[in-house]
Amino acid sequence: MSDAVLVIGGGPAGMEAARSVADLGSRVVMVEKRDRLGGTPDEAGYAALTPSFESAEEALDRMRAGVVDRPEVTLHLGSTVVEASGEAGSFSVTLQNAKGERVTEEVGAVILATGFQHFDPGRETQMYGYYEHEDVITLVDAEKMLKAHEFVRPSTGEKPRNVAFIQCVGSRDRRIGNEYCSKVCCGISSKQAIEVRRLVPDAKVYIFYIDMRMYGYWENQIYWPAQEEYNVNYIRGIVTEVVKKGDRLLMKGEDTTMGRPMEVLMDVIVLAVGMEPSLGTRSIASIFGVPQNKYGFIEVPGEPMDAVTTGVSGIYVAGAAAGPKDLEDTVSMAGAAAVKAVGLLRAKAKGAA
């Protein structure tokens, strides 16, 4: 039997979860695909948090100082899990890195903490023009654009006059099989609104939407400032088309709330992307034989009570490998991972004893 918990994913989930176990002095293995850790976050290049504004960089590097240098964690950066074998109390895990080399860690609990991925935009659908207009993009290059505090038409460099976002690309479309919601997407879409403005305060913006879906304070934190504070029109509406017209962007559609058609132009359009389960959630589901939902992240059958636990003994789910998650779900899941995972080595110890 092993004293380790395996924690596979360095993002946030990934972090939190190795700096609670060794808090509550086990021993922790890490494993991140990268070669540093942070997570989509970091490799999206993140600006701000929502709905806190607080720089992501700043948050990031909180959280890598609670895991580095630690003398209870083993950091395999640069590797992925290949192969898994075992039960709870006893997994046999092998690791390969970028060079082919491998090693076996034995460990007694696992947590899969790898994330999601954003949604491709022009994957299934070329409505929006994501890959044939430049200025078409996605809140991830938006948020890359705001760490650099600029925000300009990628085709010619300019400030923009109007910016548009467009609300669940790639969520809530029974046409493509993603009928969930990804819960934060109106909110950033928010947060960058009010960014912009700060950035550009002549340019006007809108988002377009079906439902505004805000959780929590954040109606009070960033909906409502960013219409009162920041006049950012909110259009309940349904975009159809976007053309190219001169060397703007004619988007099509629709005004649902005055029930009529609607034709506006545009210099930048941003597209709420939503999430999907990442490559890796679905790898390692497969590795450990964990049972996936029909959208492919890791099932929990014990929600709403139980966010945590998998359909295998001895392994765990934190953060938005589960499905979609805000960062505070993220972080609290993956602190209830943790406590289950080191809860189960103690149990496993004493049963042996």
Contents of the next structure:
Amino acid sequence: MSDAVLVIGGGPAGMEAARSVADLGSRVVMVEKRDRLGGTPDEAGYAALTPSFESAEEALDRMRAGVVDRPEVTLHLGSTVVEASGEAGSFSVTLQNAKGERVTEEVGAVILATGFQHFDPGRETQMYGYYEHEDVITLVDAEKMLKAHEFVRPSTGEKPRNVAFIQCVGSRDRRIGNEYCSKVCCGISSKQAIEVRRLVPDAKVYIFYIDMRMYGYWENQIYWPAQEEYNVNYIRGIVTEVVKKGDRLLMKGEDTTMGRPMEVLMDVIVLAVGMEPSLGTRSIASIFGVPQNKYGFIEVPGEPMDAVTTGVSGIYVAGAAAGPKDLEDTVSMAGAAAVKAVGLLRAKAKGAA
Amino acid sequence: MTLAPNSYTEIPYEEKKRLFDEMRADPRYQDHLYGCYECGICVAACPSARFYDFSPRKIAQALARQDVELIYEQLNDDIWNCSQCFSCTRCPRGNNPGGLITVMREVAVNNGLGSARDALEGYGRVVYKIMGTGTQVSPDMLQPNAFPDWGPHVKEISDHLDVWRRALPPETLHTTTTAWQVDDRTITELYFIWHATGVMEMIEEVDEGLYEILNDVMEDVLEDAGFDDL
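If the structure you just shared is the form predicted on its own, then what does the corresponding form predicted in complex with its partner chain look like?
Time for the whole complex; same chain goes first.
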């Protein structure tokens, strides 16, 4: 029997789970495949968080401070889980670093925080030409420019006149196999649209959407200001095709508001790519034998009242490893998973005594 | 930039933009337009939308998009289908499409747009009556042939209009050419208001004939009252 919790993944979910377990007084073994903590927001270089516009780097630094240099936390950076056996209360887990060195840790409970990856727009079923046209980019590419406080046409380096966001790329699409909504892209596109309007006040910015999904306070924090203060144009209708015309991009779709077909020229087109399970999420599920749903995310059978318990006793999940999540959901799940994991350790210890 | 296919291509973009800027400069405009999320409640509540190819949602949406071409198209083809009942003000975002249309109509009239002339053509007599007398429907408009839907007794009443009117207790209603007696001072003030507030200029833009007639009617009255330099 072990008194430690293994946290797999060093993004926001993993960091918050590790901090919570440590705050509850239990030992944490934390594994992260990259050489630094921060996860996808760090790796992809997020600039400003939605909806607060707070610096992502500063927010991640605060989270890192919750786990590093703590006596309760053993950190394995640049390492992955390669083997696991055992059951709730006594798992034996083998970790391996880049040099191939292995170490085995005994833990009583596991929190999977292996996250998501951005949808690859090369797989979309429309014809947006992400790999053909330089000026067709993703939210991730746009975020990199915004982090440098600029927004230009990648092909020319000039400021764009017309900018379009296309929503639901890789989400809500039966043909791709991702029938779910990725939850955060509407808010992130709207946040970026505001940033583009601030950086390039002369640019017209359009968001082409199926439904805008900005629940709760995101409505008045992001959506309404984008429309009312920054004149971002929301056009209901999904673009079917992007073709090159001269040195600009011709977008074809339907303007369903006005009930007309539409062909317009754009300078930059931003694809709002959704979430898919990361490779880490897929591989960790098979290593631990944790059931996945049809999309490859970790299944959470007790939803909606239990958002973190997986199909394997003693193994919990936090964040986007369990499906599309915003950061609020991610850190809330991390706290809940930490409580359940520590609770399990204590129940086992009591049972053994 | 516009999402609309080309229409009214004979009108230069700058002219369409000038009219849009005139709408936006109206002090009511900012209070009438926030953002639109296309819920359609304005269309659901709109009586005109049931009978015409008309949508207050499209008006609000085009203005929110600042789509100059589309707005010009609406200025010509759509705004006169609104009945100005303001049922659309139940908008959850606080938009007032009817109020936006009021602003658009004023821009259309003030700039003598063809659509404004066409729309107002049938109202010359009503405008003349209101501006000339200060009252709209007068008893002598009750002609047997004019309003057959009012029923067969209209002929009987119209034969002795002055008698019927004298039967009404208030003396101010003992009139047949106006709805009630309008005293001279009121008429003078009214004529002054039409001139001073730019209504006469508006009428001149859309109906020059009517303008001439009204001017003739008002001239002497205003001169006698000492407003001869209008």
